[in-house]
Structures are given as C-alpha cells and as structure tokens.
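In the block that follows, a single chain appears as structure tokens, in the form predicted on its own.
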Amino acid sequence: MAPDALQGIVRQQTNPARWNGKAWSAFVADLQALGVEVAESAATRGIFATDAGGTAYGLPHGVVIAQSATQVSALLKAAQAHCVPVTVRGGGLTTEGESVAYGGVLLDMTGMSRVLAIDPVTMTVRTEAGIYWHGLAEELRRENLDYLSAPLNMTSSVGGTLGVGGIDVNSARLGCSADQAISLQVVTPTGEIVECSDNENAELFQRVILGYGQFGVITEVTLRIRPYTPLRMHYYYYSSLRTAIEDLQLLDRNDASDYSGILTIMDCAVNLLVAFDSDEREAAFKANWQQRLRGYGEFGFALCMAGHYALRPWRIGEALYLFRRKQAVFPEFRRPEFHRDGRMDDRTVVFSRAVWKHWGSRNMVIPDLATSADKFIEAVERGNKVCRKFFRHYTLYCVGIRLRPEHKPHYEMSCVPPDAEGWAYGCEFEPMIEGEVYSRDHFQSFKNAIYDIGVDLGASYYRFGGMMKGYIRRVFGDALVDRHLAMKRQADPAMILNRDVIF
C-alpha cells in the first residue's frame, strides 16, 4: 500500500516488512538434524495466511506444529542462532495480524492440546497450552467440572488467551482468564524450559501473563477450576447506553450476580445480561437488586420501541432492522437442546456458536477500549458516535474485569489501564459487515478514531499489534515502554519471538 494512501490520517503501521529469508536454509537444516519437522509447502503455509480479522495477510517461510516443550525449545534456540523470526499461533483469532507471520517460521501450538491431569481435590487442571477452550471444557464436563473464566469464543487457545487476558461474562466477579492461571511451563525466547508462578520465577510469570507473547511460549498451564453448574439467564432491555452501564456497574460493585455483560443490537436497543449459578444467588438478586434495575422486560421494551417509532415513522427502516436482528440472534441464546428446566446447560456452546454465526464475517474489525470504571461511560458513548459515523449497523460488547489486589505487576503493560482500581471495564466496537465491502483504509481510519479516544482518556486496549502498535508509546509512555523493551532485549537477544506485536 502506498505511504500516502490514507490522506489526512496519521499513519502508524500497516503490515510489517517481510523478513528477507537470510539463513533460512541453514536454520531448517539445523532443525531437521534435531528431528524437528518444518513444513514448507505452499499449501501448508497458505493455511496460515491471515487471521480471524481477515485484513492482514502474510506467509511464513515454513510451519512447525508444536509437539512438546523440548521441540519448542530446540526451535527457539535455532531461531536465536540464525536470527529467524518466530510467530506463535493458537486459534488464530487475532484481528490485527498478530498471529500472521510475515516470513520466518510460524509455530502452530494446536499440536499441544492434551489435558494432562484433573485434580478434583485441589480443583485444578494441568493442560497443554494449545488446546482450545471448548476442548478443555469437554474434558472437564466428563468429571462434572468447569473452567472459571474463558473467552466467549471458545475456539481460542488456552495459551494464547492467557497472553492477552481473556474476558468472560463472569470476569466482573472472577477476573480474566489469565487470573485463573496458578503456574505455567514456559519456553523462553532463548529456549530454556521454565516452570513459573507467583512463588517460583515470579518475574517471568508476571511478564508472560498478559505479555502478548513477548517473553516466552506457554506450553503447559495449571488452571483453577470449579464444579460445573448450569446457569439461569435474565435479560433486561434499555434504550440508553448510559443507564445500562450504570446498572451493570451497580451489579458488579455489589457482587449482585454471577454473570453480567452488555450486548447491543444498536445503541437504542441495549441488552443487559444477568445470570446465576445457584438458586440462592438468584433469589438474593431478586430480593435486593432486581427492582433497582431500570431496564425493561422483553414485552415492556417492545411496547416502548413501538411507541418510539410510531412517533418517528421516517425511521421505520431502523425499526425493521432491530426486529429482524432480534428474531435472528435471541433464539440462539435459548435453543432448547442447550437448556433444561429453564437453565442453560452449556454456555460454552451457546455463546461461542452465536459469536461465530452472527458476528463473524470475511472481515472482522473489533477495536476496543479498556478504562477504569469512572471513565467507562464516556469511552463507550464517544466510541458509539464513531461507530455511527463509519457504519450503518454495529454492536457493542461491554464487560467488567475484577482485578487482582496485587494487580500492578501482573497488568503493568496490558489491557488493564494503569489507573483502574477494583475493576476495569472493556468495550468492543464491532461493525456488522453484513456482506458489504469496505476498504482497508476505511477499517483503519475507524480503528484510529477509536484508539484516539483511548489516548485522550488514558485508557488501554485489549488488542495490540497492527495499527495498534503505533499507539503503544502514546498510551503507556516512553519510560514504561523503554523499560519493557530493555527486558525484551535481555530475554530475546535476537528479537525473534512475536517481534511485530509490540516492539
């Protein structure tokens, strides 16, 4: 793309330059001598040409399917020696090209997808990091157990999720997915295999958790788990984003629900999801908090919307879109095969299925903002105006993240903003592409407008890489970025591991 292609838009970065391939043959020869197979066929490399976002494209020189920590160690040692870039990929659900290799070797972690041990006494599971969350959930359910907090899209890998955070509708109560990690086996950029936790090699643990793949490859994970429980879901409907967010934060501050989040159809049709693992928690909510919520039930909201559009007949097209969208989306959350006696048996399937069916497309552009609780309403309202400017239809997903009391070391340069205390809040701004074709320039200018709000508010972001990379110093400041860059150079002398994501 020509450097002047985005007139009037501050251009930070498009695809990184492709690695020139120097020393590739010697690198492959060394790996083959160690018994590490490198797939170099065009067909294999083409599988990994893009990520879920579908706007960034690149090809590795070769692909290695991860099989063991020892194999990953050999790969990274050889990569350091020959200065070959290594891009690590799990589910490939990045949207800014973070899991796309622009030359070098792509390390596909999905070859390491075994559950190693489930301990119902200590309520922990040890698993290889390349497993998808739905695969882990399936293994746990056989023991009547469950994960604590995981991404709504269950085709994310466990290791990839821990590197970026992982947000669930119970994160406001339990924290992000990364907070559930007790210990990790990590292969450092120089090939050492290290076990780390809050008590053992704590500094490495803090750098790898929410570290965006800069300080090591996660190969095994010990996670907290819990008994499996079906959940009962309630839906409250709002015509005001501000009111819905205020009610969401009210529930979070008072630990009034087990699950909470906001999903919009449009900014005038906002759905607050509230759910419970037990009858006792649900009864306490109904007794103490339900009457304080300002949302409508489904029937009441339908009457409200009918009155609203009856007075605005020129907006009938918008009303019809809301109706069609509701008819398509909401049955997905109530499919009878996943419900028993009014309870949702498997949110793993229900949410993940709905995400891909109704929000996935050829291009997925999901810029986001993460702020402290007091800045969140302003961030969402400003981001909503940007969405209205660039797209006819879009959806917002808002959720809280309860922070660890000692959160600063773990979240120092991550999606958690530095001024957040108690809770951070995140919002994803996702256009509804609906078969329309938009230029990459249009998508990037949209993302820039969202990211600029974050800079202005002192917020942070869930997704780094791609266009976001140019915002890192503006968000975190030179001092913090330079300190982490110095740590990166010490840990990764050849700067080969996931080199185009942050630094």
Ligand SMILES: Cc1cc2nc3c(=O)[nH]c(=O)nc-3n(C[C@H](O)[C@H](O)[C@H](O)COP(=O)(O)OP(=O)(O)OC[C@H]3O[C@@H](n4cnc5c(N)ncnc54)[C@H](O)[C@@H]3O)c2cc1C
Contents of the next structure:
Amino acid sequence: MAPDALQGIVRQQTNPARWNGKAWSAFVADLQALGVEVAESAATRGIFATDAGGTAYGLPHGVVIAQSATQVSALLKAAQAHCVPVTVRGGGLTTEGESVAYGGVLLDMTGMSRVLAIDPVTMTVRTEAGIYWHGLAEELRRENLDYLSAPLNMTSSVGGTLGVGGIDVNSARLGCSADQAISLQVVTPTGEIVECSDNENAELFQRVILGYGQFGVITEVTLRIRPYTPLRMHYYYYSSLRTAIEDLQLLDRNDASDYSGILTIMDCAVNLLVAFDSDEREAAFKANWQQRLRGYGEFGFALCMAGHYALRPWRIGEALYLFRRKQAVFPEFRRPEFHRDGRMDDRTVVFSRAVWKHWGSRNMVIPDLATSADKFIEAVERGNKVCRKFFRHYTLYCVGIRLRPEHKPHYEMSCVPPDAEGWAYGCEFEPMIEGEVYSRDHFQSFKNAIYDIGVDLGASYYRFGGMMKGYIRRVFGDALVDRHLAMKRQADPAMILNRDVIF
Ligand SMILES: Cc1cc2nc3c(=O)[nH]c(=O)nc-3n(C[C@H](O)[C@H](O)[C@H](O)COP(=O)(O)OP(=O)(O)OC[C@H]3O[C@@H](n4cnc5c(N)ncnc54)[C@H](O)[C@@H]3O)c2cc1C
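Switch from the form predicted on its own to the form predicted in complex with the ligand and give that structure.
Every chain and every other molecule in the complex is listed next, the one we just looked at coming first.
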C-alpha cells in the first residue's frame, strides 16, 4: 500500500519507497566482469517478495546467492560505487519486512551453509553464517554435540539470528543466541573482510552482534557448543498470567530449571513449561521448587476449569474453544516420533512444527514487548488487553533472557531494554488468524497498540525495525539513535546495506 493511500488514516510507519534503479545496468555489468552472478528472472526475484510476516511486499532488481566472503566483498564494493541498496537475508523469518528488498540486490546468505570445523576440545564450532541452526544441529549431533541456544524455528539462519538476538527456552539460563558467538568474519559495508571478537576489532563486533545487519554482513561465525542432551519437559497450568509469570521469574532467578517459558491459550489457560537436561537437575527441582509453584497438573486444571465455566454458562463458547484447542495442540508437544524414553529429542523440531501448524498462516503478525523483569507483568497484562480488543483468539509466548554484564556494549540499541539488569523478558502477542480476513490497517493498529505500550513503559522490542522502525526513536530517544546513525554513515557512506530497516 502506498504511503499516501487512504488519506486521513494515520500510520506510524509504512514500507519504504522502492529504489528507482538508475545505476542498475552499470552495476550488474561491473559485477559480471568480476564473476559475480546476479539472477534477474522474475521467478527468482519473486521467491523473496515477502518475509514470514506476509504483510510487507517488495521486489529486488536482482538476487545474489552468497558463495564466499570474497564474492560478498566484491558485491558490496560495487554497491557502494553505484549506490545500489543490498538487503541481506538468512531464513527471512522477520515479520516487519526487515529482510524484504524494496529494489536493489537481495543477498541470499543460505548459499553459505557449510560447517567448517568442529572442535570438541575447545567446545567450539566454526560455521558459515547462512546455515540454518537446524542444519548446524544435524552436524553437531553426529558428534554428540549441540548448539547452546537458538530460535525454536527450523529455518532461522545463524547470521540472521546473531543480527537480531535469538531466543530459546533455555535463554533464561544461557542467554540469547548472539551471546554464544565468540568471533565473526564480517564483510563491512565498504567490502573489507574483517575477523572480529571482543578482543579483536571489538567495536565492529559490538555493532554487528544484535546490529540488525547495519554494520556488516556476517559470513562466518565461531560459536560455543555443548554436549547434546535430550530434555525432559514438565507442564504446569495456571488461570492467571500474573501468577504464572511470578513463578517463571522465581524459577529463573533461582536457576531452578534448564528451560522455562510460558505459552498460553489466550489468558485462560496459561502453561508454564519447565524442562531439564539431566536427572540430577530434575531431581533438585522436584525436591526444592516444584511444591512452590502455584500451577496445577493437567487433570487438576481440567477440574478447575470445569468448575469455573459451570458457574459461568454464558461463557460456554470460550470453554469449548479452550477444549478444542487443547485437544489439537497438546498432542503436538508429545508426538512419539520426537521422544524417546519420555525425553524430547529435539525441541526445535517439536516447537517449530507446532508453531507453523497451529499458529502459522499467510500473515504472521507477532508484535512483542521486551522489558526488564520488574516491568514484565504490567507489559503482558496491558498487551493481553490489546489482544482481547483486536482478535477473538490469540496466544502469548513469554520467555526470559539471561543478560551478561560483559556483553552490555553488544546490547546497546537492541531488543535488550536499556534498564534491564540480570534478565530481560519478552512476550510475543500472536493473534490466531484462523482463516479470517483482516485488513492491513487492522493488523497495523493492533501492532501500534502493542508497540505504544513499549514507549509508555520504556521497554524495547524483539521485532526491531522495518515497518515498526518509527518506534526506535520513540523508545531510545534522538541522542542514542543519532549516535548510531553517525556510526552507520561512517561505516556505510552510500547507506546501501539493509537501508531503511533501522534508520
Ligand atoms: C513463526 C516464527 C517463530 C519464531 N520463533 C522465534 C524464536 O523462537 N526465537 C527467536 O529468537 N526468534 C524467533 N522468530 C524470529 C526469527 O526466527 C528470528 O528473527 C530469526 O532468528 C531470524 O533469522 P533469519 O535467518 O530468518 O534472519 P532474517 O529474517 O533473514 O534476517 C534478520 C535480519 O538480519 C539481517 N541478516 C540476515 N542474515 C544476515 C547476515 N548473515 N549478516 C548480517 N545481517 C543479516 C537481515 O537483513 C534482517 O535485517 C520467529 C519468527 C517466526 C516467524
């Protein structure tokens, strides 16, 4: 939809205007002379017309499949010379159009998907950055090893994730995926190939980690790894968001579980999930913490709900929905092919399947709020009211992220809220579309109502940039944003790399 369409309807942000492509032919000719192939067919460009969100649409003029740092360097040097925008894409799982190209080049990083070296002595892996976490897991698990934490999604890439954060159900203990990166190979916007870490070119490392692709293309990554363990999952059921969040934070503060998170059916059935890597950790939880949780087991909760709705027969529709939803979704988390001896082999497969099957649709509209621990209950309760106002059915997903004080410079102007100490918490507000047709303005108004809470509370967002970039200045203030913009202008004089995403 054009920015000036539907006069009179106020929007916080629309898609950027399409780059007009004047220098395109000369740019492509230069690249061809350097041996860099640019795919210009409509069929290839059309593959990248939108992201997982399905509400932002744009077409690149051409697609380059990443093959090596040298090739990416040649591309970026030519793009600087001709002022051609380059949009980098891993799995394309953004939902605000951040990985959609509005003209220029779409750089598809999945061409760089090889694992380069696994070192079981230092417990590290060196990999190309376009690999999906799931592909990396397959290689590591052959050696009985595993990554530490990664998104619960089968098509998120390592590079794309380090650029935005990466949250797993073990992030309350191990931190976000970006915290697992020891060093990176980065191609800067002007085409230099640079190795960086907290000890070498530290400033570049700090800007690229959680940097939304503004300060370089991540081409290789060295990550910490760990021994592989299947996990044992427990579920506790609550009818109060507040009580469930208090219990989640109690467990996180006391390092009482290896995995924790909240997944809800609206605000009626709130499921606290807790899981363990070892029998010892599970036994310690049962001895010290289980009895302090205020949630019910499945049977107890069913009885409780039956009593609740028996006294409120006018809400029978809601009760039936909860029952149907439980019958459909819960077995998905217990599918025998992904479990052995009561343990879940691979949480990513289980969660990713469930998400796409039971939540996913053509439009994935998932605004979120990321706050300090003490603001989190208010953020979720206010966001929940917004969901109730805009949609009949929805899901909330809440999870904690352990913050590492030594990584504070990485977190500046990112999804990690500036006032968070110890832990940050995130909640995704996810409407169930259920085949209904909603207008873009309905979705946008819903997202604005959630994002406005973030401004009000002084929070941040995991979905950061793209269509919601107007909120970045409102949340962080002009001084910080302008400081980052000055760094961006210095690093990327023609402003070609992932432009319009953040600034
Ligand atoms: C259904 C669904 C479930 C999700 N579940 C989770 C979850 O459990 N946890 C979680 O953390 N997130 C989750 N997300 C969000 C998404 O998975 C993360 O944002 C993801 O890690 C992004 O990876 P990607 O490869 O898809 O990146 P992309 O979407 O392709 O890119 C993300 C950003 O990074 C830039 N970029 C991509 N690759 C590179 C690179 N190599 N170098 C520099 N910049 C790059 C892009 O330009 C873009 O701005 C979910 C999203 C959806 C739609």
